[in-house]
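Below you'll find only one chain, the form predicted on its own, shown as structure tokens.
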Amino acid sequence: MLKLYKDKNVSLKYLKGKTISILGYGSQGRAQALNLRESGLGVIIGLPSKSKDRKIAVKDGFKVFSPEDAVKKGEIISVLAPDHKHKELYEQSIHKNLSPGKTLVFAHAYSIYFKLIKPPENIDVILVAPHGPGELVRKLFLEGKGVTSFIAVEKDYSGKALDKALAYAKGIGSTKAGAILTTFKDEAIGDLFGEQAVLCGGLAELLRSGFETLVESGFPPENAYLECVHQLDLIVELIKKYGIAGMFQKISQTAEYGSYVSGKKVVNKNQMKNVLSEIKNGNFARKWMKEYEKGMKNYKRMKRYWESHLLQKTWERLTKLLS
């Protein structure tokens, strides 16, 4: 059964009198470090001599110090830097600075999961991972509300792991929403498969070949992606609120009936299940990391791609206009 915490269930005594050092200050990182904060917490940041971001952190009034003197000073250690980025950070940063009974958090479960660092025995290792970017926790956080979270313990040194998670959960603003208990197996792979196969991988493509098939046909850019991109959040509010059966009946009759014969033509749900196997067997992870460790060129060269398609220039035409 689905085990759900909210504000009531949680207190954040087991992080008071604690200082927490966030390592990474980008969209997540500075959304945490501010909500943890102003939530009564002891918050410094941790982050290279040459990071751009330490200016940005320094006048959000935060104390800036290197990673490997942030995971010193620091009880709990928040690593909120990139996935790729964090085995290298915790071998020349964490490791050699982390003493017993001292807390790992994460906001994702891959680099544990995966075995790209491997904690000691005799500290907590959390996961507590908001379902949303950085800004919209930061968002819902000034709204009064917050962004569900999944919580897990990997290892529990203290007897504390587990209230130490939903204390910070609950310092970011989660529990408002509600602090989800699962594991860090079902998180890594869940998190990967959805943002891979449906929620941005799998929704790009499905935009962008909507899109093509309707130039290619000869219609203009501007109407085709009027039609298959720009009522995209019209859609997912629907959905949201009312569910995908629920959605249908708000639609037009006509739209429904289409969905109804011609969306499983457009899913190859086979491929799905190849993907969710790459991710399982850590190929997935294992291409990744090769991919940053050789200076990332594919990943450079997909990201051009996607920037100067002429989806992309539509939307930047039609925003001008539209605005």
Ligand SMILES: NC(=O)c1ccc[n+]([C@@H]2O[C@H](COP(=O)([O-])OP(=O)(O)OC[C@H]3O[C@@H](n4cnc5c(N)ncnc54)[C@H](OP(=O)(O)O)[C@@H]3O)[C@@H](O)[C@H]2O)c1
Contents of the next structure:
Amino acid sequence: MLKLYKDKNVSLKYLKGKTISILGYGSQGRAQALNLRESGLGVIIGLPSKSKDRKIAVKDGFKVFSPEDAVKKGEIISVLAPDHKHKELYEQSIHKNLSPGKTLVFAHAYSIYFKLIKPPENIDVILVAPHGPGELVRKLFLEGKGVTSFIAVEKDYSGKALDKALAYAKGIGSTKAGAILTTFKDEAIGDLFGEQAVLCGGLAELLRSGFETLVESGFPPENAYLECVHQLDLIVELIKKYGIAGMFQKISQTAEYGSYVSGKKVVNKNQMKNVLSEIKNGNFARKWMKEYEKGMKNYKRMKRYWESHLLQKTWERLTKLLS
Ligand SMILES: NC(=O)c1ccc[n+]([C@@H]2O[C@H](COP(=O)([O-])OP(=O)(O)OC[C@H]3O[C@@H](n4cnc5c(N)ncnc54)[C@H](OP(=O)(O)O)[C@@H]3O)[C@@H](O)[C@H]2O)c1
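Based on the form predicted on its own presented above, generate the structure block for the form predicted in complex with the ligand.
Full assembly next; the chain just shown is listed first.
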């Protein structure tokens, strides 16, 4: 059974009067820091001296410290630096400055579940993982709404770890939409799988393959883009509003019948299962850490591939034409 918490079941009192140190001021860091502060909680920021985001945090009116000092000063330490940097951040700045009773908060269970970080037993370790980028967490908060999130408890030294996770979720606006209880294991695996196989990786490859198939058969790139990519948001909107079966009722019957007979031909579920195995057995996390430690050569090559692809150039041309 889904365990869902809304505003009315949750109290901020478990965080009131405590200092929340947010390490990182990027997508999640900025949104969460601003939302928590506007929920009446005390927030400071921890960033390395060379971080480009220091200026933004200062401009937003926050006191900014080194990560070490922010960990020393805070009772609640929210680790919102990129996942692949958590290990060195923990070893260099967090570990030696933790004292009994402090709380570590994560927005993704990755570094705890895959054991890049092994925190001591005498602290709380919790997860508050919003289901959306920071920009959305901030936008919906300002609109008086919220983004749902997964919450979980890995270590409950204080006996109040779940209350703190819920209060944190409320502080960032999540309990307006709903905070859903899960485990570090399920969030770590499920989140990686969803983004790799479906939402980001799988979707990008589906769109690229569709676009290239039409272009290679002689279609102008603009036409291929309009047919395979441009209308995506409309379909997503229908799915969110009516479900997948409902979306099929809203498109033409020709599109509906074609989808039933052809859709499954272009997706390989066995490969999805392989992706899931690589995540579950830790190979993906090991590969990604190795890539980071070796200077991200492959990562940068793949990034350049997408940036210079005809799909991106076509998006640029069409966006100018249609604006
Ligand atoms: N973005 C999302 O959609 C999303 C959604 C849910 C959960 N999450 C999770 O949220 C966490 C943060 O991700 P993000 O996307 O917000 O990252 P991000 O946008 O890349 O921002 C990372 C921030 O951390 C700073 N940083 C880098 N090294 C640091 C260090 N050693 N100490 C302190 N700060 C450091 C960066 O500063 P500089 O760049 O100036 O170095 C930047 O301000 C991750 O665990 C991620 O999985 C993200």
